[in-house]
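In the block that follows, a single chain appears as structure tokens, in the form predicted on its own.
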Amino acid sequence: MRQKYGQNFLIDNNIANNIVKASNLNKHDKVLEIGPGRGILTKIIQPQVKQLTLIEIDTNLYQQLKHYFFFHDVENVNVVNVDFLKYSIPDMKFKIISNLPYNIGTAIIQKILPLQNWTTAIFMLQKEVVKRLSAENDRKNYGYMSIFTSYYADCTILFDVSPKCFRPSPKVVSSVIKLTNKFSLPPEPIFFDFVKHAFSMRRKTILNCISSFKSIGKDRALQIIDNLNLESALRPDKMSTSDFLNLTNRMKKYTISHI
């Protein structure tokens, strides 16, 4: 029977144990699990940590989890029935472990990464999404989410997961990725605005990307590029996160003083 939220439930205990093992849990840890489903990861995490918060949008699954932990007299688990994108994350230090919902995985990551109170996150997502998160410049999958991720976190791809490890089986291969918080301060607003703008026209030169951003114009764009000793024919996918930071820092100063 098709699940209400299109869930693909992990059924492989070896994979589940490897996911949890990657987070290096200890008795002092507080853990957030998003979309616990039927609890295959949850039941491995719970005995190892001080506190486990489960965020489950599906009311039936929420009730099953509540009943299970009440029946087993477990006191360190809090089950919350809410859409994670609407959930107010408590102000506490925590780790994250999750088989992320395929349809909103990227949105969840964008909510979590800028926070200062998470330390490590182990996520399972579609393999293609994991490639985008971890891609370096001059690679096929490199884009906005690559830079967003690298600004806030160090990332390591751990292993792939076959569709046979789920029920129902998805049509794609999944991958598990580990993110480690860099505790970066929020960048200037212009940074992510420009990165998104540049990759919306990724086949254009960086000169065209700058000149069309906030009506800077080609003459001013050339001055900015010259000041940074960049090639005007450079394309966005050739630029690293630090290149974009240097560029937007220069653009911000130039915009304030000349526009």
Contents of the next structure:
Amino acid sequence: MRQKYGQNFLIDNNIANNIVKASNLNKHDKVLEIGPGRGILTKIIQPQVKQLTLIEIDTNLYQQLKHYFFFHDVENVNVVNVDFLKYSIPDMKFKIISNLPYNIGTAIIQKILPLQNWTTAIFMLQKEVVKRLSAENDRKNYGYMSIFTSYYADCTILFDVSPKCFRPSPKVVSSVIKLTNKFSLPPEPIFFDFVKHAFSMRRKTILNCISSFKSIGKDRALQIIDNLNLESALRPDKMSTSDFLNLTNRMKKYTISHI
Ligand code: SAM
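I've shown you the form predicted on its own. Could you give me the structure of the form predicted together with S-adenosylmethionine?
Below is the whole assembly, all chains and molecules, this chain first.
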């Protein structure tokens, strides 16, 4: 069961305080916490904010949290027993704080980032995943999730957390990141499709990536590349988010009848 729900509980109060501090909470804030678990972050957040919504999939933990807040006569906490991936996020502005269940951390980030109703998110995740999310200048970890994240958010790595700070201990080091919503409108649908396609063949040239995308073919691909003054031997991992945006805008014009 623990494995299934990614349950590595934080046991270090200093780390918990630093995670919450990073969110700069105030009395007007509405906060969403995904996977409150035994409530180490929750109990620090609750007295500082106007409203706290907790989304916990594990029914036992949900009941324990419900009882705890009922017996402490706390009125600003709403506990919901649901899988966050199936939860309809309410239409209000909120901050997010979560020590994410690592098995579905990326899926949770993909659900949240495109939304317009969060302002900042403090997430703890595996260090390796955090490197991928924030890899703009780190070619080794640069990929689809780096571009997805940078399209929707500004990203700052805050600090690492040792496996010793959890029970049971995870096998890997964790990192805490802060994301700030850029409130970007959804891109053209081909943007993320093409980024995914390009990184699925990251050792190939951009000419190859374009030619093989939705059967554009080499002639059109060369036209597109010429038009943008791109180097045809460029690899996808040398291209920034805005390079991909320019490219897919151009591809859309050249291939409108095609895609
Ligand atoms: N916040 C606690 C802490 O810092 O100790 C617990 C963190 S633990 C890494 C992840 C938590 O997310 C667990 O309580 C787990 O039950 C919960 N969880 C796992 N999958 C979930 C899902 N799909 N929706 C909501 N909660 C989930």
